[in-house]
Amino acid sequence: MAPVIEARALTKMYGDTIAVDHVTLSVEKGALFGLLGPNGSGKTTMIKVLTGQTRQSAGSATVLGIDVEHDPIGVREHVGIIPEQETPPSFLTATEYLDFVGAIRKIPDVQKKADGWFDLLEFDDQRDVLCKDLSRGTRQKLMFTQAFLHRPSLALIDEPLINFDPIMQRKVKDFLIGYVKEGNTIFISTHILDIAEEICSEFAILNRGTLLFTGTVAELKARDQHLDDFFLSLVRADRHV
């Protein structure tokens, strides 16, 4: 079976600024998968290309199957997205959104899908809100709702649970775990490692825009590993390199 995500060689270049360094890495079906880094690292700059939001200045990429330059639209059809920046349009209110949504996505019975997102994620009583008057947590409660409202088979997620206090990013945590469990895929980007060690099978490390490891949390348990002085050592080593 192909790779849900694979890149190759993948790189992305502003001006003389390299921020994706022929990255090649590859992500299976059913995985929760960390793309793991210090802030500036690249990672928001690798969910944009594999998206198709930006394209890349050298390698390649698929996504389900769709090659990301030649197709970004066709990718944005298929994945959910969340954004670093929660950014729902300011001008509708949280349930316009969601049916503006669901009108583009052509999603049957959106309303009745939008009420179990606003339930789950408690804030009913932000519906009739004006998104810009929302509070951030409220913001990414409704992009994360968008993500997520047409069931798609992977979702690409940048900073999940940034703006979410603790008792929402636990149900959020084991939403993303049930998700995976029912055969679809995540892929997030992280620099909070307590997490991705919580909720991960597989991660990778990148840093500077190179890719300087892939591998399980269970290799990483096997040898009584944690996978923050994991990803310290190796990044510290590559900033002296």
Contents of the next structure:
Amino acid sequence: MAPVIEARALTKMYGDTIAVDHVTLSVEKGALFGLLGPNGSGKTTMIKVLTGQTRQSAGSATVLGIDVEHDPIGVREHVGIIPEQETPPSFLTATEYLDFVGAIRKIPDVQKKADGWFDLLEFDDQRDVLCKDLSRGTRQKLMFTQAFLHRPSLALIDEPLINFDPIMQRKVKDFLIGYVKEGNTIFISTHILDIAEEICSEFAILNRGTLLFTGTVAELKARDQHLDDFFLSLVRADRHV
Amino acid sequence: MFELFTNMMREEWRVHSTLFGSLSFALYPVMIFVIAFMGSFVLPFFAAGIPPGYPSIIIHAIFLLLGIMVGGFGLMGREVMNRRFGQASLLAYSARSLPITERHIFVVFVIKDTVYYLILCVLPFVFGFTVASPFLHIPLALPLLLFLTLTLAFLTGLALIFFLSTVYARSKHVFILLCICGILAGTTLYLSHSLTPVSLFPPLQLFYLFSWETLLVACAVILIPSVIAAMLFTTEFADTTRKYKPLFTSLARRLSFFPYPPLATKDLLDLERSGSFVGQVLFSFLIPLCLLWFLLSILTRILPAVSILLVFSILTGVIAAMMYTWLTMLDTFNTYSCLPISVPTLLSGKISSFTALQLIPAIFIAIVSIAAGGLAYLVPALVICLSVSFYTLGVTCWLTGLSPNVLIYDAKVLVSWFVLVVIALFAIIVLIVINPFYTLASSALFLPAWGFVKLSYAKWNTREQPGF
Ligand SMILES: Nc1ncnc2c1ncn2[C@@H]1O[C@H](COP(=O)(O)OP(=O)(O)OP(=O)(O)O)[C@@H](O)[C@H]1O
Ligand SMILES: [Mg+2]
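For comparison with the form predicted alone, produce the structure of the form predicted in complex with the partner chain.
Then the entire complex follows, led off by the chain already shown.
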């Protein structure tokens, strides 16, 4: 079966800066894939290219079998995305924003679906507040809801837990693990290694735009190695090259 | 205070120069210089047909208008403090964490913007005229005086609107009261004929006859409203969490005749709830146009009333095209980047919302035509206004895509915009002179307008969208 995400020598330049440098990578259906790397290593850029939010400079990628360069809208139609900077439209309320997303994505019964999320993420009392006036964490909850409203078979999430309190983190982790068990795929980027080690099945390490390693968490555990030690040794070694 | 000011200036420069590259941005004032320089040579041709004094009135009026167009600081309120360039965290915003008051930051912000416009527009314009003046046998003292009076004219417009918009933001009732007083005073003066407009406008008076007293009055006219406005400025409203009953779905159903109802609904709610709709209609449309009408009516002595009405329709069209910026200002592309929606779809969504907004200039121009007794010319006036507006919109879309407020500062963009718009306006003016009814032909502008929109879809679809 074809991989859900397949990148071949994917490269993205911003002027002279190489944000992503010839990354070749594939993610299979049912994986909870973690893209790890220090600040500025190209994680966000990678997600942006894979979701057609920005065009690659070289190489190619398919997501759910769709070429991201030729049909970025097609990709975005099928996947769920939570961007790094959560920016729901400012002058709609939380409910209205979900109605808006529902209208764009042509989702029937949006509000019924949204209700479940308001309950799960505990922000029902905020539903009529303007997005502008929501707290960061609540905005992140809203972005979570937005991404899963159409139950995508693949979701790409940039730093999923960064604005959540510990209780919410637990809930979201459980949700993600459960979602993958249903046969969906999740691609997250993070530099919080504990989270990756806890929930991810596979991971890749990116440093200065290049892929240093791909493997499974199970492999690492079999070798009795901790992800953070492994990560630090790899990144440090790369720094000295 | 000064340090904050220099940092804000530096930041403004960086925001713009990184967006277009320093060179293209630095060329912006150069372009205005060139336009003024070339324009100076055209002046004698006009001067032949126009009584002396009129060119100076027109130039001062232009700078007064420029000030009026940029002076709506009071409307920004917390938007100033929040984000003017999307997520780009601005000093004005981050300075909140410093031990200074918001009023202080706001004042610095206003001064910065004023100085910025002065350097970017007023200074290069006067400089262009100065350099041209020896060729035109104009004494050098004149441009120097002009520099002073144009700056004052610009600042007068800015201070006036700064004041009015702050009053508006504080209390609508007081604002309406002020407007009624203003209109009454204006009509009385206009009917009594005892005063010429010149004597009401200190900068122009100063231009005709320099005296220290007049200079003092001119400065007072600028400083007093500005200081009051700065004192009235409040960020109190920034502390409320606004709640609304969900309106989106029902509104979208009612707007289902739009090509993209969800986008139109969002535009409408954004405009309404940001409080910018009524404010913009007042300060970026009605007030400048009323003033313009007043200024144009001075020209009745040299131009037939019909021509004035039709020229006014052209200008209304250009100003109406600016409504496109009202729609794009409140949005950042980031909002849509995670949704399956393409840039051409977004553009056409904005264009259809824009089309709906054109009801405002249409009604306005109809009222003006009837009030001016030019009922016979109602149709040409409407046709001119709307075709100019849509043509200008097409040009704007093509050149600046979804970020007109920012990209217009690119020198290349500005010049292209200017040239494309002026060509069309010039053609219509020629038609007006030949026969007012020939201007019906201006409806042909819808064709290039449509072409530019199509081009803009192709152009912006492949470009990376900046995150503001
Ligand atoms: N829009 C842009 N313009 C120019 N350079 C950019 C842009 N976006 C990212 N970069 C550069 O690309 C590189 C990778 O950035 P990216 O945001 O992908 O890193 P990241 O791994 O997500 O970092 P973080 O963990 O801090 O979120 C950085 O060097 C950054 O400066
Ligand atoms: Mg990132």
